[in-house]
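Next comes just one chain, in C-alpha cells: the form predicted on its own.
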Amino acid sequence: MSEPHDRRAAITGIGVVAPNGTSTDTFWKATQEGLSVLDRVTREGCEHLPLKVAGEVRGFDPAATIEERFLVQTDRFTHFAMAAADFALDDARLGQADATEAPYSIGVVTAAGSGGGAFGQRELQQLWSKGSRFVGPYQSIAWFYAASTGQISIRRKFKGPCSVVASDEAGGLDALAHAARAVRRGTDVIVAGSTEAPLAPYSVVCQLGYDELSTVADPSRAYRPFTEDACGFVPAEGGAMLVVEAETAARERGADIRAHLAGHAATFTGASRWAESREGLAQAIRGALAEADCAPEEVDVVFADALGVPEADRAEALAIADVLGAHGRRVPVTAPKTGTGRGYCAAPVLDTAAAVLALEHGLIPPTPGVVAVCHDLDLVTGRARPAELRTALILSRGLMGSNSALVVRHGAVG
C-alpha cells in the first residue's frame, strides 16, 4: 500500500461473542468444524412472529466481565461489544491499558445497523403501561447506534478518535476501514468492529418488512445460499471486535502481528437492487485490490456475502468472476455465516475474524448446511480445506444497497 510501512494497519487482537462461541477459541473450533447452531427463536415475545429461525448467543453472562454500573446503562448489543472489546484487548496484550499516559492514543470505531432494541422496547412499554416516571434516564442513550463506541471508550478511558458507522451490513467492513485509516493518519490503536442484538420482539417486527428475510421454520433449510433451495437469510446476534494498530508500534511492544488490513473499497447500488449489485460489488473488489496492491490471482480465499436470495447470489458469483477472471472460478469461496446466521453489521466482522484465523491455521472453514451449489463457484462445503493462505478477500452487501470489500493479508506478508 502507499502508506509508510510503519503506519500499516495490523490486527493484533481478536475478541468474539457469537452464536457458535463466546470466545475466539470456541468460535474458531465451531467454525472450522462447520457446525451449524441455527435453531428456533426462543426469545420471549417472538413466539407468534413469522421469523422462526435465528442465530442466538447462548451461555453469555455479561455480569461475568462487565461492571454493574455499565450493564444498567446499556442494551444487549453493547454488552456484546464491551465483552468482545475486553477479549480483543487481552488478546493484543493491551488488557490493562487505561490510556492514562497517552489518553488520545487509543480510539474506538463500531458499526451498528439496529441499535438497542430490547432496552428501547422495555422502556417504551414502561412509558405506555405505567407512565413517564417509570422510564429510566438511560433510555436516551442505550438504544443509540453510537452507544457501543461511547461505552467502550468511557469504560476504558480511551480518548482517541471515536466514531460509529450507522449503516447496513456492509458497515462492518467500513468500520474496519475507518480504523485502518485512523492508524495511518497517526493514531496508535483503534478498537474496531461490530456487535448486534436484533432479536428483541420490536427488532424482529422491524425486520419483517425485508423481502430477503427467511421465514422457513426448519433450521436445516432456512439459510442455504448459492443453492436452488435459497430462500433468504436468517438474522443473528453477537459479533466481534478487533484491535487495529500501527505495525511498527505493535512490534516494538512485542505484539503478534496476526494480519494486515491491506485494502478496502465501498460502493452503493440501491436497496434490494441485487442484479445491479454485481457491478457495485465488482467495483468494490477492484478498489480494495488496488489499495492493497494485490493482483487478482493473489487472492487465496473469498469469504462471501452469501445473502441466500437467488438473484443476489448470482450477482455475487458473477462479480467475483468479473474481477478475478478464470482464477475466480478456481479460488475457494466460503460462507461460515450459514452456520450462525447473518448478524447485519457484525456479520462481515465475524467473517474477518474467521479469515484471520484461517490465514493463521492454513485452513478454509466450510459453508455449513450447503451441499448442492448451483453457481460457478468453488464453494467449500462439508469439511474444512487445508490450504496455503496469504491473502483473503471478504465481501459484504447491505439490504439498503451498500457494497464493501476488504483485503486481509497474513501477518508474515511484507
Given for the second form:
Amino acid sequence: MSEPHDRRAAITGIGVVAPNGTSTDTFWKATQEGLSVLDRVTREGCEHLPLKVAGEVRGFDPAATIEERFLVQTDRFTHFAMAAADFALDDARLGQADATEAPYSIGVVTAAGSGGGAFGQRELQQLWSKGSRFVGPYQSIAWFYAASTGQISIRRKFKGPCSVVASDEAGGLDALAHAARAVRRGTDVIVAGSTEAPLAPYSVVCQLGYDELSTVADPSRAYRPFTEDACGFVPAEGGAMLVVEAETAARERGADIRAHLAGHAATFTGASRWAESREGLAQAIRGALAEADCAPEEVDVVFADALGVPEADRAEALAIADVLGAHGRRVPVTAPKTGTGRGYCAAPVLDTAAAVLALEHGLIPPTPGVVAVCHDLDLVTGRARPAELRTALILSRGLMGSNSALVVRHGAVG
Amino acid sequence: MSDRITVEELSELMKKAAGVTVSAEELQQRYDSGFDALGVDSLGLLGIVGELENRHGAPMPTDAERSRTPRQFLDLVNSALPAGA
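How about the form predicted together with the partner chain, since we already have the form predicted on its own?
Okay, now the whole complex, with that chain kicking things off.
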C-alpha cells in the first residue's frame, strides 16, 4: 500500500449480493435511502430458535447466473461469492478472454467466518440418518471456509495467487489488504472480498452462544448501535467481492480507477474484551492512516463497526476520538449495516463497497433505525448527507478479538 | 438389483451427483469423451459411484471412480454386477 506509485492497488469493480440488493445499483439505492430490510428469520428449520431477526438475502436465484455443476458442489455462501465475483468482474470489464490470455495475472482472496453451514448440515443429517455411504463427496470441500476462493478460481480459470484469510470478522478488511499486497508483489488483478450464509439452523445454533447476538424479535428495535437501547447485533447473509487491480494495469486497459486501497492495519485484543478493543482499534486506525500517509483531519467519513453492544460502542467512539482528536467529534460517522444486519466477514466488505460508492456520489448513507445517539459522535442518521468526500475510514472488529482499519481514497485523488 | 447399469442411468446420475446435464443420446455419441470434457470432475464421479453402490446394494470395482470415459466406466461397473436379471 505504500508501494511505488505504479503498483498501487485500485478498486476497479464492485459486485454485491446483499440483503438490501442483489446488484450494486439496488444495494446503493437502498443504502443511500437508509432502507432497513431487517426482518423475521424465515429460513426453514430456524422458526423455533431464539434468533428472531436477521438480514436475509431474498430474491436471489443462483441458477440464473451459475452453472448447475458448480451449484451442486457448493453451499449458499459460495453461490453468493461466485455471483458477486461475476458482477465485480463485469463491472471492471474483465471478461473470460482476459483470464484465458493471462491466467496467472488474476488471483482470488476471500475471508469467511464459518463456511458452508447449510450444506454441511444436510450431509451430516445423511450421515446420522442413513450412514456414511450416503454422504456426498462434495461435503469434503463445500462446507470448508476456503471453498469460495477455490470455486471462483476454478470456475473463472484464474491461476494467480489464491488465498483465504481466516481472521475473524475483521478478516473481511484483512482480505482486501492481502489483495493489495498481492498486487504490490506483481499480480495484476485480485478478486477479493467475502460472502457469508450463516442463516441455516446449524449455523444459527452455533451463533446462539454469542452474548453479543441480538435476540430481540422486533426488527425495528433489534439492532441499534450507539444508542441507549443497544441490545446486540443482528446477523446477515450475503456480501461483496471487489476487483483489486494494479493501477498501471487498470490504466493500460482503460479501466476506471474507482478508489485506492490506501492503508490498512490490524490488531488483536481478545474475544469479547470490548473495553480493550478501544486501544486495539485505535492502534489499527493509526497504522492504517500511517500507511496511507493520511493525516487525521483528512478523514472525511468513518464507516463504523457498530457492534450494538454498549461497551463495544463506547470503545469504538473513544477509539475514533483517541486517534482523530477534535476531528473525531466532527467527522461524519455512519453504520449502514443497521439496515442489513452484520454479515460477519462480509460486513466490512459491504461497508467498503458502500464507502467507494459514497466517495463517488458525494453522499454519506445514513444509519437506518438509529435516532438518539448517546456517544460523542456525529452519526449520520435519518437521511443521506451530501459531502465532498475524498477519504473514507472503514472499521471492523470480530467477536473473537480482531480489530482492523482500512483507508480508502477516491480514485481521482493522486 | 442386478440389472445392468445403462447409459440412461449414467446420464441421470451425472445430473444428480455432478450437476451435469448430458442426455442419454448425447452420452451415447460421446461414449469415448473424457469425463472431464463432459464436465464431471473426480469428486463428481466418486459421487456417481456412491449412488450406484447405494442403489444396487453392491460395491463397485475400486477403479470405477478412476474411469476416464463413459464407455470405460460402464464396462467396468457392469462387469462387477452379477450377470442376468
